[in-house]
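For reference, the chain that follows is the form predicted alone, supplied as structure tokens.
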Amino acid sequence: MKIAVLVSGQGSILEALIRERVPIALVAGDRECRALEAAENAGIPTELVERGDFGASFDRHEYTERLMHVLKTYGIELVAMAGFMTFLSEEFFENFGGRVLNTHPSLLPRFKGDHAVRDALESGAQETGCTIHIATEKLDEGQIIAQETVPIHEGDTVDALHERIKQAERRLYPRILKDIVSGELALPRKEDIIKSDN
């Protein structure tokens, strides 16, 4: 299974996937960043699909058609977003629909979004932790697929509790992401998925 990894940051997730011989086809980025580099640095093929615009006028339909095509040219059959921070449009979805696999830094369906991590230590929760899920168009949505807890303790701030929950996603993504190329975790079909959502 020809798997490609979404990047636009620092890596750290990426490197964890590297370190556990994930078998990475190909790694994407929607700008210069670390993470290019560290694929460049390991030896896996490398794409930067660069988005030049950040503003409003930002051709979501375009861009997703231009990443769909890279991927197509490599034989793609799973997307793994790692800390990806372009949001596609639906066809993108549509086209890769169930193997499109994100993490996000909560305990999905609670604080979803770009502050998860805040909004769970302002909530007065116990705990939070790490989500590996279906992406789909709506932000945060799509079936679980595994959790991970971390636990919130007093005086947390912000950067040490999304560190433990980084700490947590190395752990989890790998290993999610293995069984599905080993065949011990099977993912929902695109028809469920389909129906699931109407």
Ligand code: GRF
The other form holds:
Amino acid sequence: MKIAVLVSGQGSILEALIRERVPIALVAGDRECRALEAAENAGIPTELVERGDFGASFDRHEYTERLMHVLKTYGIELVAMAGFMTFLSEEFFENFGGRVLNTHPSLLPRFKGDHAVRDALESGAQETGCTIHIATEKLDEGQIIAQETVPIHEGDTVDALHERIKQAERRLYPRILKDIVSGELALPRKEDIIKSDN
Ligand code: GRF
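To complete the pair, please output the form predicted in complex with the ligand; the form predicted alone was given just before.
What follows is the entire complex, opening with the chain shown before.
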């Protein structure tokens, strides 16, 4: 199964996938970032599919087509987002038929969106966590595959809490991806994903 990992940032989750020997055919980034360097250093093929425009004129559809074209060139069958910060348009999820996974730093459905860690901290909750889920065109809403709970400590900062959550993500995501590759974990069929979303 040919896996692509999509990245935008530090790449500590990607490094965990590499360390745990998840077979990765390609790492693609939407910007120059440490994650792409980490992939290069590990000898994994990389592609920078540069986004450039972060303003209101960003053409999401055009960007999605460009990224999809690159992934098709590599024959990618499963996409694992790991800190990828561009929201892709619907045809991406249609094209990969439910074979797009994401890791999110909260226990979904709580704390969706870009500020999940801060929102959990500000909510006064005593615990949060991470979620591996199927990514769909509805942000942070696809079917949940696995979760791990993480405690929130008295006096936590956003950074400290995020690092604790990332430790859980670095444990959980490689395990889930390896189980998918080995066939131990079956992903839901595309039809079922669409049904459960409605
Ligand atoms: C992770 O917490 C992920 O859930 C979130 O971004 C973070 C990526 O971390 N979407 P890194 O770039 O892999 O260190």
